[in-house]
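A single chain, nothing else alongside it, follows as structure tokens in the form predicted alone.
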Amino acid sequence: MSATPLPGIGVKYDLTTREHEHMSVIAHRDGTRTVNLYRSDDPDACARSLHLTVAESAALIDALMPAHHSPNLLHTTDLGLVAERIELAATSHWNGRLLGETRMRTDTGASIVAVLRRAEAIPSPAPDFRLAGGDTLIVIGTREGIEAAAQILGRE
């Protein structure tokens, strides 16, 4: 599988099946995703597209990971809360700089909870961390914030 950013969207994910079908889950950043089926034929061309609500989201989830419920497990979004993944660019203006210059809990009120590097994972980086572009940041806030810290850091 796949994953391409989709600035101002959300990220696709694209996956071929041991089958040879070709599909992809667009996650939109209000929540909803978008599951596309390719023709065989024709890689290119869609034959199906279904647009899903959060709820259906999460009903498709179930029914595909039944196994994924712990009374341990975090459900954001019944907080109103979101966690997303955010994709540094190496164009960005914060590759190369500290995670605290961004001020990203302060003016978003949403909060890096950790960075994805290569094959390694930062849990809770400090404000002295030093971004890179590539690098991965898993935040969590309201949607509102996500959207604003996803502003902040596609600034080029």
Given for the second form:
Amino acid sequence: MSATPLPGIGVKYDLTTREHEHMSVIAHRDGTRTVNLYRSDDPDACARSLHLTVAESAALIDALMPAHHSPNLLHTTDLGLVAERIELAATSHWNGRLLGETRMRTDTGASIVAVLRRAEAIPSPAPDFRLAGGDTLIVIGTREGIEAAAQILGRE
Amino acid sequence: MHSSATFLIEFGAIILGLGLLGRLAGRLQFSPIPLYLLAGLAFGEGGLLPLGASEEFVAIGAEIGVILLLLMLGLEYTASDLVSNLKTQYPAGLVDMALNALPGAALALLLGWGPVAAVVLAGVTWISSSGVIAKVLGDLGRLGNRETPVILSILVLEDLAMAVYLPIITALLAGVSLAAGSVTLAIALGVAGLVLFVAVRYGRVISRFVSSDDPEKLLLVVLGLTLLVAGLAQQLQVSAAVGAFLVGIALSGEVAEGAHNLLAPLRDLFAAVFFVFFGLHTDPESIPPVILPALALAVVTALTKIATGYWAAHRAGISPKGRWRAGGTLVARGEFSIVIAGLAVTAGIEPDLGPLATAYVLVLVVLGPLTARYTEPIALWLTARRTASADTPPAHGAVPAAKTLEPVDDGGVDR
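Having seen the form predicted alone, please provide the structure of the form predicted together with its partner chain.
Time for the whole complex; same chain goes first.
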């Protein structure tokens, strides 16, 4: 992938695929994008050039890379482990209760590795950590484990 | 009281008329510039409907129009764009200047208009219209083409050259002596260099000073700063337009983006007024005598621009088709040719220069989008026909397939 500045317009990103197909994306200054496909008989010229609004390009990014953009997912590893952010509601059953009371690791196999509270992050909270409504918990486990954890943490 | 009523009626009629013309141009997928010029011709002295009450206001509006045109041009680029372009593309800029400024200068000398008019006309034929070309590139879906960066960098260099050229022309038109002229030029170059340096180094600081979340304040600060700097530049004989251009360069990032969006409608309004004003000051009856030289100049400089684009694209290693496209796209002249001619007209040198420039721009602003579209197919058709008739006249059936592959060698470059 190479980038060429287009003064007054934006930046052009060029990509040649493994099958020697050439495409480019122009990132305009105003945030819109143009996607270009090139002609086979004249590789300098666009055969098709598609102008996308900001919202349309965001939708396209989502389609190309669903995991990347989903706000709940931090990372998916190749080992089948998933990390997810789960937020505690203000009316949560766990508001004011200790982390140990959730019996999270015993029941689901998933671990709460950090708690985000307002601007600060508390890494590896101990079982005597007191939860509060509005906390965001970072949970790591298998896909099933995370789903079970979300169910437990969702108790009102 | 009464005269303010006539002013409102006249000015309102002009703006409304321009709006309707702009719409018409949009429907025909054309640049509205030629229509604005024609409207000015129609309203002006010797035209259909001479205006009286609003003339002074239109004159000031036109001046603001030029300042805003240049400010927006400056906002389009960052200082580092300019510097990196200057470093890598200067040969293309030099070829562009040599091929396209000389025909204008030559014609002015041929008509016996003297050296000052020659420098003015050189500028008129030299500078392509960034506005028309950027629009044409978008309309034809060519923004992603490989020759597009070449075209844009030539435009950038021309715009940068304006920052040097305008002070020279201002000094020449003011009739200052050679010594005073070179002092002015030295000041202008020094200021331009300083602004570029400051913008590269401290662009963020300036932008932070100007920056404001409130659009109203941002608009007022940017507009005020621009007019102030433009006025000071004018006082220093550096040309108000260059001052505005440099303000545009110095602003960067988010501020430039915001100011761009806020000022665009204002620019459109005052730029339209500027074109009308230029037309107003041209007597339609003065055009027919200069129509032939204008046409000849248009044809010659269209061909030299095509050659410029062809050469620059060739230099960037682009295939023949792209070279023709680059050449054809650069043909359009427009706002800046008129800006330059406008300076000369207000200074009152050579009375025929205004009409000639008007006719010239009218032709090329209309022709430009057409050459952008058709230069490549026509050039390929011509070269294919020539090589076909030279190589194998009888084998008609086999020719079409070979046509498109036939490389245009450099012997066949210039028409």
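Definition used throughout: the rigid core is the maximal C-alpha set that superposes within 1.5 Å between two forms. Residue numbers count along the first chain shown, from 1. The model shown is predicted, which means the values in this text are computed figures rather than measured ones.
> State yes or no: after fitting on the rigid core, is the Cα displacement of G145 between these two forms at least 2 Å?
No.
> Can a Cα shift of no less than 2 Å be assigned to L131 between these two forms, given superposition on the rigid core?
Comparing forms between these two forms, the L131 CA shifts below 2 Å.
> After a rigid core superposition, would you say the CA of E120 moves by 2 angstroms or more between these two forms, or not?
No: E120 shifts by under 2 Å between these two forms.
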